[in-house]
Every structure is written in structure tokens, then in C-alpha cells.
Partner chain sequence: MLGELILKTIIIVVVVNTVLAFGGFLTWVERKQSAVMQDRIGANRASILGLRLWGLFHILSDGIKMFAKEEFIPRTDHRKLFLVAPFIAWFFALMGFAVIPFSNTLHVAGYELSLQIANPQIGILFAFAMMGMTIYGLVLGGWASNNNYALLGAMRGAAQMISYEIALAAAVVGPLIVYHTLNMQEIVLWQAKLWGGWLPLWGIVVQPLAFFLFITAGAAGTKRVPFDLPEGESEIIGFNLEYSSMRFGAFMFTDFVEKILVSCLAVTVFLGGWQVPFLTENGFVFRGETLLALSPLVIWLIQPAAFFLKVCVVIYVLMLVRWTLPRFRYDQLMHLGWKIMLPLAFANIVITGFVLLVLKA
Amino acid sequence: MGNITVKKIDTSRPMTFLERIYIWEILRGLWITNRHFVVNMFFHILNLFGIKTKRKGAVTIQYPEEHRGWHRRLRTRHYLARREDDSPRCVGCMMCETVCPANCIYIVAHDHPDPNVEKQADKFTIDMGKCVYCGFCVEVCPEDAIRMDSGHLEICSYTREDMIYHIDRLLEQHHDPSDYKNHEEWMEEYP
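Would you pass me the chain only, in the form predicted together with the partner chain?
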């Protein structure tokens, strides 16, 4: 576990002469940025010549090719889970729709053919363009039907209509737990 230390700067004290003339402090600042440039450039050049170093010239993660993996608590795109018999778990209770702070869930429910099952969702639509990924819908679901661990983060489209996910798209099985890291793994990798 990494500890964050905060350097306390007393701003109430009067500035020293060097600070007041400003130029010295500017030079100090330039020295820091210059040092970063030189050191980073050194490692970049080493890498360019194929010399592997533990330290890299940049902390950048080249996103589409590589990504950080997902923390177990990460909220990704919703999907609707199914029961063991493959029927949707959703019972159309509209709790998620009620709790949704962005009003992006639209449910229309109707009678379930089996009288022992009260109702089922006829239409279940999430407007991903409006969703704020708060996860309240997951929290509130009494049936654990709506989940946010699909591992789909890249939600983009060319039209607004494509951002609206209807029940058939939400019911597709997406969950891939192998992409997920638990907290300890995560902290080790990205302290």
C-alpha cells in the first residue's frame, strides 16, 4: 500500500529575497522541468537502441493496444443477467428506473405467462448516452439482474440511437472475469 505524503508549505511566512526577485525561483522551476526532460530523454534513447531498462521514459499506457486491466470494483457497461434456465432474471420491478439519477432507464413491464411469476420486463432500455455510471441500479436490484461487470468500457457510436441499448442487446452475455484484478493485484501493478 502506497502512502501519500503531502509536503506542507507555510504560506503565511514572508517571502525571502530570492523568492521575491522571482527570477531565482523561475530558474529552479526550469531546472526541474529540464531535469525531467533530460532524464526521460535518456531512457527514451536507451529504449530506442533496444536497451531494456526497468525505468521507462514515460508513464504512458498505450491505451488501445494495452490497458491497465480492471479493478474488481470498476463499473463497466450494464448487462442483464440470466437465471440458470436461461430466462432473464429481471422481474420488471422498476427499482433501477426509480433510483436512476440520470433517468436513463426505461422499463415497460407486462404479465408473466406463469402466474407464479408476477411480471417480466417487456422493454428494458438504457440510454448509455445519459448514464452516469453511478451503479445505483445494481445496488438496488432485488434480483441481481442488472450488473455492471460486463468488462465493456468502450461504449461509442456514430449515432445517438446506437447509444440506446434495448433488452436484446443488454441480455447478451458479456461477463469475462479474467479481465478483472482484485485489489491487491491492482495495487501491486499500479501503486
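Please show me the structure of the same protein in the form predicted alone, now that we have looked at it in the form predicted together with the partner chain.
Here you get just the chain by itself.
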């Protein structure tokens, strides 16, 4: 076999004189920033005087005091659903643990006392500090045991240990849609 040579193709174009002295690029950046400022200020002034336009100016939301509103399909904090007899729905099949790309779910299963139910989760832990909120665990669950529609978005804490949710903490949470806004109104409010 002969040697194979790979020829590199240079796809970068040479910089022009104005690009090399950088002053032109700085002026372009300042122009873009000032253009956004003037356009947004124009629309804010029109709205201030009651002139309705299709476009609004950029809006800064003061987060802790003011909420933007959440989409109806937003993935929020996890919780485990219960059966009618108040036991966890999770059967310890390990599918959510297997599919999790962040490896933040840990499950230990044992046999259920009821012979009709094969297994149940003895330990179920989610490390929220690692979770990427992809929702794969919810989609893959055959028992609809794990859910991400609790309505609780803020999961901040001061310690790393508070970010680890064990089975008892996951079972005490439930679906609370009171924080959700009307989706259609939210879409009109913030395009």
C-alpha cells in the first residue's frame, strides 16, 4: 500500500485592511449596540404615549419580584407519583436511571410484598445539581411514576446536600399549577 497524502484546504479568507486595523470592527460593534438602543427606546416612547405598535421594545424583567410566566410544557422540579394505596408508583425498572444522560438518578429496588407487583424502589435519589432537565426520565417511565410538572422552578440551595432529593422528598411534592400563567396570554405578552 502506498502512502496517502491529505491535502489541507485553507478556507479562511485574508483579512481586509479595515479588518486588520480593528478600528472599523470596533465602530461596527458600537453602531450595532447603539442601533439596538435607539430602536428599543423609540418603541418604548411610542408605547408610553399610548401609540400601539406590533413590536415592543426590549423588556428587562426584575426576576425575584416579577415572573415572566412559564410555558405550559416547561419541565420543572421532579416528583414521584403515588398509587391509590399511597405507595410509590415506581417499580424499580431502572429505565430512567439507564437513559439519564447526566447520570443523576440512582435507584435500589427490592421485591414488593404484594405478589401482583413485581418490584418497588427502595431508594430513589436524584442529584438536582447534575440534572440537565432533559425529560428523558419522564418519557421512558412505563408506570408514569416520575414527573416533571410540579410547577416548582426554583431549586436553589446553600448546600450541595440540599440539592440531592431522596425518595421521601420526591414523594411529598405534587403537581401545583398555580404558578403557571395562561399560555396564550403569555405568548401575546412576550413574543
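Note that the structure is a prediction, hence the values are computed from the model and not measured. Numbering follows the first chain given and starts at 1. Each form is matched to the other, and the largest set of C-alpha atoms that superpose within 1.5 Å is called the rigid core.
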> Rigid core fitted, then: does K130 show a CA shift of 2 angstroms or greater between these two forms?
Replying inline: no
> Cα of G151 displaced 2 Å or more between these two forms, core superposed?
Replying inline: no
